[in-house]
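Here you get one chain, nothing else, as C-alpha cells; it is the form predicted on its own.
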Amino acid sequence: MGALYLIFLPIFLALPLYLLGRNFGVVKYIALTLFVYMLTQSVALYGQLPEAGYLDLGSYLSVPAFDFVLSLQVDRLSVIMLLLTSVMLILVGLSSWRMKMEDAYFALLVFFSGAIFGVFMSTNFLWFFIFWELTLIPMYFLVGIWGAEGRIYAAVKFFLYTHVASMLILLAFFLIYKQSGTFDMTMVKESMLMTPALIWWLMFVGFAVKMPLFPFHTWLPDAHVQAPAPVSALLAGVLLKMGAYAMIRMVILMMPEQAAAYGWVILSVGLVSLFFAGFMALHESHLKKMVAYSSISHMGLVAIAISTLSFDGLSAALFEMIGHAFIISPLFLIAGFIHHRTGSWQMGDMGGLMQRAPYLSALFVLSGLAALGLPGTMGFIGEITILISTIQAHGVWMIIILLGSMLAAGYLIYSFRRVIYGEMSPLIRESDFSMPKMEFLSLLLFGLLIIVFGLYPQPLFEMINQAFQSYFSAGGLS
C-alpha cells in the first residue's frame, strides 16, 4: 500500500491542504515534509529492485473485464525519474517560499506531485495516460493564476497543444489493447502488433509535443515567458522530462523494430530543434524566452541521443536529462527574480548585474556555462556523451551539433554582457536584489549539483547504465 500512498496521498491532500493553509499558513512545510518524504521513498524503492526487470508494487482497482487494473511496478529507469521529481519538487518548493497565495499554489504542487509520480509508477496503459492528463490541471492553474499579463493565452494554448497530442496518445493505447488484448506495457510486444507504423507515429507526435520538439514546440515558450519563475522550473525540469521518458520507454525500447526504421525521423527533428531554437534564442532580447529557446535546444540534444538506439546513446540521453533540469531551473529562476525586481525582461534594460548582486550573477554565469558545455559541468558531461555516441551510430558528420554548442555560447555569452557584465543600467543601479534565503538556498543547490555530477559523473551513470543494460544484455535493440 506504500506505493499506493504516494501517488493518492498527494492528490487527495491537495484541497484539505487547501483549506487548513486558508486558516493556519502552514501548507508549504506540509507540501515541503511530503515532497522529502517522496524523495526518501524513491531512494528505498531504488534499493529494492531487482538486478533486472520490475520490481512489483501491487495491484489495485480493478475491473478484470476492461483490464482496467492500477499495477504498479518500477524498474531501474522509472525510479530514476522519481528521484530527479522528487529533487525537482524540494527545490521548486524551496524557491516559491514567498509565493503569493501560497495555500493555493502549494496545494497544486502536492496535487501535482501525486499525478506524476503516478505517471512513472503505472504500467497500465489507461491508468497511465489518467495519470498523464492529471499532470495539466495544477500546471494549467498555477501558469494561469500565478502568470504574468498573457497568462490566460499561455496556459489556454499549453492545455490545448497537450491535450490534443495526448488525444493522439490515446489513440496508440486503444490500438494496442485491440491488437494485444492487453493494457499492460509490460506485457506488450511490437511481434502481437498489426499496425505498428501506426502506433509508433501516435505515441511518437504525442510525445514529441511534451518534450516539445520543433515543430510542435510554439505552446513553450509562452508558457516559459508567461508562468511565474518556479513553474518555469517545474516545467522545465519535470514536464519535458516527462515526454521523453515516454519516448524512450514506448517509442523505442517497446517499438525497438519501428524505432530502427525511423530512428532517421527521432534524428532530424531533433536537429531541426536544436538549430532552430538556438538561432531563436541567439536572436531574442527578451532574457527568459532566450533561456526558453535554449530549453527546446538541449531538447533536440536529448532527441539526438535517443535516435542512436544504442546503449551508449540512450544513456547520454538520459543524463542530459538530468543535467537539462539541474541546468536550466536556476536560469529562470534568476531570470524570474531580475524581472520582478527591474520589472523588465528587455536585456537592453540591464547590465552590471554583478555589481549589485555578485553571488547571484555568479549562480546565474555557472549555469549558463554549463549550458554551453563547460568542463566540469554536467553540461559538458551530457553534451560530450551525445557527440561520441552519435557518431559511433550515424557516423563523424555528426560533429555538426557542436555548432549547436557555437549557437549556446554566441546566446548565452551574449546575455552576460548584457545582463551581468558592463556599464551598470539606471534600472540595475535602482533595484533592490537582496533574496529570501530559501530562494538562494536553492539556487545554491542547484549549483551544487551541476558542479558535483560535472566532477563526479560515474555514480550517476552507473545509476543510468542499469537502467538499460537489461534491454540490450537480452538481444534488446543492438
Given for the second form:
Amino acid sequence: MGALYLIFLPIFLALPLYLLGRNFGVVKYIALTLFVYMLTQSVALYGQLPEAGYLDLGSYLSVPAFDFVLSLQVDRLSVIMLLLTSVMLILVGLSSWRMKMEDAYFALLVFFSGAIFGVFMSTNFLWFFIFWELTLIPMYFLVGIWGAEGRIYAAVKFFLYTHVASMLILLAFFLIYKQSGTFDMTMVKESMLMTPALIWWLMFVGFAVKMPLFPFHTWLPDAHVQAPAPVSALLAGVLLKMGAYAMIRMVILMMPEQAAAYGWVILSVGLVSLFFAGFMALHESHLKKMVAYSSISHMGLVAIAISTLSFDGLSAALFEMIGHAFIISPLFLIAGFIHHRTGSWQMGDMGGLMQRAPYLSALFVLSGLAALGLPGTMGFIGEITILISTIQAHGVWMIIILLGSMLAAGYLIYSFRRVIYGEMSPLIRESDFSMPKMEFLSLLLFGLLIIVFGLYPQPLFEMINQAFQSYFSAGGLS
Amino acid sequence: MSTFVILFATAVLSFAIRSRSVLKLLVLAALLAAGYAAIDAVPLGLSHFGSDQAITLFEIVLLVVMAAVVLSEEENINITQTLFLGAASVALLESQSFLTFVLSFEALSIISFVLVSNIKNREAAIGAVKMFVSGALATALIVLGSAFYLFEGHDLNAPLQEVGVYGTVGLWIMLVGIFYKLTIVPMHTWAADSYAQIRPSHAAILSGMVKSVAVVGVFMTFMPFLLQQNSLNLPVLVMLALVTMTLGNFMALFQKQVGKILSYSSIAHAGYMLLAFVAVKSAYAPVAIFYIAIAYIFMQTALFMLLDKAGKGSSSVTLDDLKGLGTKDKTMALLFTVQLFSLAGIPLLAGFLSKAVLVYAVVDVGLPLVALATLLNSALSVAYYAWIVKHIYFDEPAKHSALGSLRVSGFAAQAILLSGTLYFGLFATTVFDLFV
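The structure above corresponds to the form predicted on its own; please provide the structure of the form predicted together with the partner chain.
What follows is the whole complex; the chain from before opens it.
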C-alpha cells in the first residue's frame, strides 16, 4: 500500500494544494517535504531489492478481463530512476523557491512527482502509459504559464508532439496484448509476438520523440528555451530520462532480437543527434538554446551507448543519463538566472560575468567543463565508458564520437569566452547578480554531485552494473 | 413501479407544480426511486421490453446525469422535458423488438424537438429549425427502411432477424436515418449549427444524454445485423467512422465559438463510437460502446452545462471570452479543464479508458491501421482541447468579458458529473465485469 501512496498521494494532493495553497502559503514546504520523503522511500526500496528480478509492491485496481492491473514492481533499474527523480525534484524545488504563483507551481510539481513515480514503478503496460501521459499535464502548464514570451507556442507544441508519439506507444502496447494476452511487461517475451518488428518500430519512434533523438527532437529546443529554468532542468533531468529508460527497458531488454536487427538505426540516429545538435549548439548565440542543443547532443551519446546492446554499453548509458541530469540542469538554471537578471539571452550581450558573479561563473564553468568531459567530473566518466563500450561493440571507427566531445568543447569554451570572461559588457555591469540562497544551494549541490561522482564513480557504477547483471547473466541479452 | 413509469408519471405530475424548489425536490426524489427500481430490475410493464445488468448500469448513469441536469436547470419546463426524455431513453434502452426500438427512438427524437422549441432568440430558432428539418428527413428514412425490412416478411415484435437483399437495403436505409441523428458525416451538417445555436443547457441534454442513449440503443438493436453482414458493412462503417472523426476534429480546430468546438467534438466522438460497430466481432465491442457512452454522457453534459453558466444561457461564448478564466474563477476553470482533458483522452479520466477499450476492440478484429488512424485523430483533437485550456490559463483575462459563474446548485451538478468522469476513469471493472 505504501508504494501506492508514493504515486497517488502526490497526484491527489496537488488539487487541494492548488485550490487552498494561497490561503496558507506552505505549499512549497509541503512539496519539498514530500520530495525528501520520496527520496527516503526510494532509498528504502533499494535496500529491499532482491539480488535479481523484481520486488513486488502489490497489485491494485484489477480488471482481469482486460489484464488492466496496477502492478507495482521495481527492479534495480527502476529504483535508480526513482532515486535520480527524487534528487532532481528536491534540487528543482530548491531552485524554484522564489517562483511567482508558487502555490500553483509547486502543486504542479507535486502532481508531476506522483506521475513520474508511477512511470518507473508500474509494470503493466497500460498503467505505465497512463502515468507516462500524466507527466505531460503538469509540464504543459509549467511551460505555458511560467514560461517566457513564446511559452504558449512551445507548450502546445510540446504537448502535441509528445502526445502523438504516445499514440504510437499505445498502439504498440495494444498489439502486444493482442499477441501475447498480457499487459504485464515482466511476462512479455519477444517470442510471444507475431509482429515484433512493427511493435519495435512503434515503440522506438515513440520513445525516441521523448528522448529526443534526431529527427524527432524539434519540440525540445522550443520547450527548453521558453520554459522557466527549473522546468528546463526538470525536462532535461527527468523527462528525457523517462524516454531513455523506456528505450532501454522495452526497446532493448524486452526485444533483444529486434534490437540486434535494428541496432544500426539506434546507432545512426544517435550519431546524427550527437553531431547535428553539436553543430547547432556551436552555431547558437542564444545561451539557453545552446544548452538545449548540448542536451540533445548528449542524449545522442546515450543512444549510441544503448545501440551497443552490451552490458558495458547499457551501464555507460545509464551513467551518462544520470551525469547528464546533474550536469545540464545547473547550466539551464544559470542561463535562466542570467536572463532573469539581464533580460537578454544573447551571449553577445554578455561578457565579464566572472568579475560580477564569481561563484555563479565558477559553477557555470564547472558544469560546462563536465559537459565536455573534463576528467574528474561525471561527464568524463560517462563519455570515456561510452567510448570504450562502443569501440568494443562497433569497432575502432567509433572513435569519431570524440569529435562530438570536441564540438562540445568548442561551443562550451566559446560560451565561456562570451559570457564568463572577456571584457565586462554594460548589461552585465548594470545587472544585479545577487542570488537567493536556496537557488544557490541547489546549484552548489549539483556541482558537488558532478565532482563526487566524477572522482568516485564506483558506488554508482556498482548500482548500475547490478541493474543489468541479471539480463546478461547468461552471457548476453535473452 | 418501473423506472419508466416513475419518470413518466413524475413528468406528467410536474406540469402541476409551479415552485421550482418543490419541483426539483420532487424530481430528485423520483430519480432516486427510479434508481432503486432500476437496481431491482423492476420490469417496464409492457411486452418486448427487458433489461440486463449492463442496461441497468447505463440507466443508473443516466439517472445520475439527469439529477445533475435538474439541479442545474432554471426553468420548470426544461425539467419536465428532461423527465420525458429520461422516460423515452429508458424505453429505448430496454426495447427488445424491432417495433419497440423504432417507437422509442422516434419518441426520443420528438421530445428532443420539443425541448429545443423553447426558443429565446433568433439563433436558437435557426438551430431548432435545422434540427427539426434534418430530424424529419431522418424519420422518413427510418420509416422507409422499416418498410423494406417488413417487405421481407419479418416479425415486428421480435429482435432483428437474418435478412436478405431487401432487408439489408432496408436496414441500411434505416441506419442512414439513424446516422443523421447520431451526426455521422455526411449526415452531420445540422448538428454543428444546432448544438452551437440552441441554448447550451439544451445542447447538454441533446448532445450528451440523447446521443449516448441513442448510440447504445442502436448498437444493441443492430448487433445481429452487424454480425451477420460484417464483411459487407465493414468497409462502409470504417470509412464513415474515419471520415466522421477526422472531419469533426479538423473543423473543431478552426472554430472560435466554444459551443461550435464542442459541437464538432461531438461529431468526432460519433466517429469514435461508430468504431464499436466496426469492431462488432470483438468481445470488447459491447464494453467499448457502453464505456464510451457512459464517459461521453458525463463529459459532454458537464461541458455544455458549464458553457450555459458561463454564457448565462447564451451560446455565443467565444475563446476570447474564456481568456484568463483560470485567475478569475478557479473552480469553473478547473472543471472546464478536467472535462476537456477527459474528452481529449487524458488518463485517469473516463475519456481515456473508454477510448482505449474502443481502440483495442479495433485492434482485436485485426484493423491496426484503423486503430492508428483513430489514435492520431485523438491526438489531433488534443490540439483544440489544449487550445481552450490555453485560453483559460495562459492568457491574460479579457477586459470586456463578463462570464457568469456557478451557483451552489450548478456547482453540485458539476460535482456529480465530475465524480462520474473520475470514477469511470479509475474503476474500469464496473463496466468490464458486465461483459467480458
